Structures are given as structure tokens and as C-alpha cells.
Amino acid sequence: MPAPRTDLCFHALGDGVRRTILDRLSAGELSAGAIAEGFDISWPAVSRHLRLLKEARLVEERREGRQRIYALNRGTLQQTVGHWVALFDARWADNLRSLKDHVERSQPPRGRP
């Protein structure tokens, strides 16, 4: 069963606003004015995504003045989806590997007809 933590950042993950608010972060810090820009969305919907990517610690938030910056948190990506895919990586290479040997099992000997 996965990790409520897991759960979280693939729900958080789940909607497309908020995979472009973190690949709008991807480029570096933004201000919570510069990420709802371009967006066709009120600021209080904007203000709930960027609290559900904090609370799933897809982003980190600090205070500069009366402004919130937001910050990409690369570490819990790579702890969740990047684990997460590399189970499945795994899983595949090991089914292909399966797949391999059953194959070359089944192939009659070489040079015998």
C-alpha cells in the first residue's frame, strides 16, 4: 500500500495547474504573484493549488518582505516519483530478463536441425 506522503504528492500531481505551477519552478524561484500570472484563475484558486503543492512538500514557501517566494523541492520529487519509477523500471527489466530466458529455453539448440 503506498505512503499517505506518496498519495499526497501524486494527487498533488494530479491536476494540471499545479504540474504547470512546479514546471513554471523548474526555472527557479517566483514570487505567489509572478506564478498566478498567465493563469485563468482566481487568485484564491491559485493560492489553494500552491497550498495543496506545500503541504504535499512539492514546494517550500518563504516570506521576503510582505511577498511569498516558492521554491521547486526537488528532493521530495525524487523521493516519491522518482522511487516510484524506478520500481516499475525494475519490475520491467526483471520481466524482460524472464521474458528473455523463456525465449532462449524454448528456441531449439543451434545447429541442429
Given for the second form:
Number of protein chains: 2
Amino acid sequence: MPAPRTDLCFHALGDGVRRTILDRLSAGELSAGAIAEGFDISWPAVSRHLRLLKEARLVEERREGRQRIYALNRGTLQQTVGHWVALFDARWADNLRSLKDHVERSQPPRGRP
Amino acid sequence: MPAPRTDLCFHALGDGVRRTILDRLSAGELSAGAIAEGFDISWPAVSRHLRLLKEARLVEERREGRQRIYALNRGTLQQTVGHWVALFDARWADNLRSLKDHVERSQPPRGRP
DNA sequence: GCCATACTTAACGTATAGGTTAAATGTTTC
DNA sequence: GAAACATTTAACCTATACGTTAAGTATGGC
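Starting from the form predicted alone shown above, please give the structure in the form predicted in complex with the DNA.
After this comes the whole thing, all chains and molecules, with the earlier chain placed first.
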């Protein structure tokens, strides 16, 4: 398991542009160019935001032809952000645990739309 | 409902000292002095961290004699951080939804301030 | 009222964040 | 291999972050 990079992760989430990027990526992968469109700031500025998100492991990058495709890394959010939420709210943690038990006992896994 | 202050909230969580403060407060209220003890940085530095946490509504402050008592505000974490986690992880969102249904149906509500 | 206590605010220095434009990089296409 | 494309890196500027020390502000006890 790679280092948590909690600082990087939360710092990355502390900027509205980066949160918007993550939001858009939650709907599916996008190229750097597609991400840059829709922001009023320059391409290099967006590129730096993407680098920060990548360093925080909140997104992953892969090359495809001459494009760079970015995809959301949901695991990082679970491991870092989720960890903190659970720590701070005992009810959430308890609820998630008991829910998991309950669901696993009473409902066979089915496909969900 | 006060403004979410998402930027402030995540920015506050992006610093290790502030996360440690929140961590300690999760065990119970503490005075500013009690918080400052245990950090190698100066009191004024800790005081500023506390102000940031207060502005982000992650903690609440009240005066008691000549002390200032700080307490964790769990609601802010749920509203801002929790919201994002749920957005990014469809399974969590689903779990929370079905959990809410399940709990509301099977457990009578308990008094909570 | 006066002094100690328990802090916060002010003033200041250095490092980092986040923006810009210009130049560099790696990939296809001709 | 030269040109066009997609994007990053470099160089630079200004604002903000976070630390320090010194001064200010309530509150409680004598």
C-alpha cells in the first residue's frame, strides 16, 4: 500500500478548480484538453492542477496516442478522506459496520442499476 | 444552514497540526492551552490554527472563565467531507441511503442534541 | 486598582500556491 | 524528416500560509 499522502490529498481537495475536475472525472475519463475546456484559466494552470491531483493519487494518468487520459482514483478518497470521516463520526463508522453485517446477512448480492 | 465553506474545510484538513488537533478533540473538549501543550510550535501558531479550524466551522469555541474551550463540530465534517466521499464512491452513497432507510424503520430515534 | 493568567492580535520574514506567457517535449501525419 | 498537435515544463510574478517574537485584551484573585 502506498503512503497515504494525507496532506497532499486534502490540500488537493482544498481548491475549487481541482474539486470541479474530480467531479467531472466522476462521470468518466477525460483527456487533459477536455478538462481544460470549461475553465477560464490557461492550459498550463490546469496542467499543474492535474499534476497535484496525480501526486495526491486522486487521479491516474495514462497516455493514449498524443493525448493524456485522466481517470478518478476512488480508492484514494476512500482510504484517506473516508478514514477521517469515520474517525470523527463514531456513528458513521458504527453504522457502516452494522450495515455491512446486515446487508451481507440478509441480501444476496444483486446487480444494481 | 450556513455556507458550506468547502474550501476552508479541506484547507484546514490539509495541515498535519490541525488534523492532530481535531484528532485530540475527538476524545473530548480541550482548552487552548491544553491543545498548545504537546506541540513544539509557539502558542500564537496554535492559536492561528484554532482560528482557521473555527472559521471552517470544524470546531466551536466557548469562553469559560479565562479559558477558551474548543470542541469538535462533527456536523461540518459530515456535511462537507462526507458529501464528497459519497459523491465519489457510489457504493458509500448507496450504503448510506439504504442504511438510513433501514435504521429509520427498525430503530426508534434516540435523543441527540 | 493592580498583578498574574490565558490567551489572541500585530508585525514581520520566508516558503509555497496558483496564475501568466514562452519554450520544450513527445506523437502522429504528410 | 518537417509540420501540426496535445500537453507539460520553465521562468516569472503576486498573494497567501505558517512560523516567529512582541504587544494587546479579558478575566480572576489579592
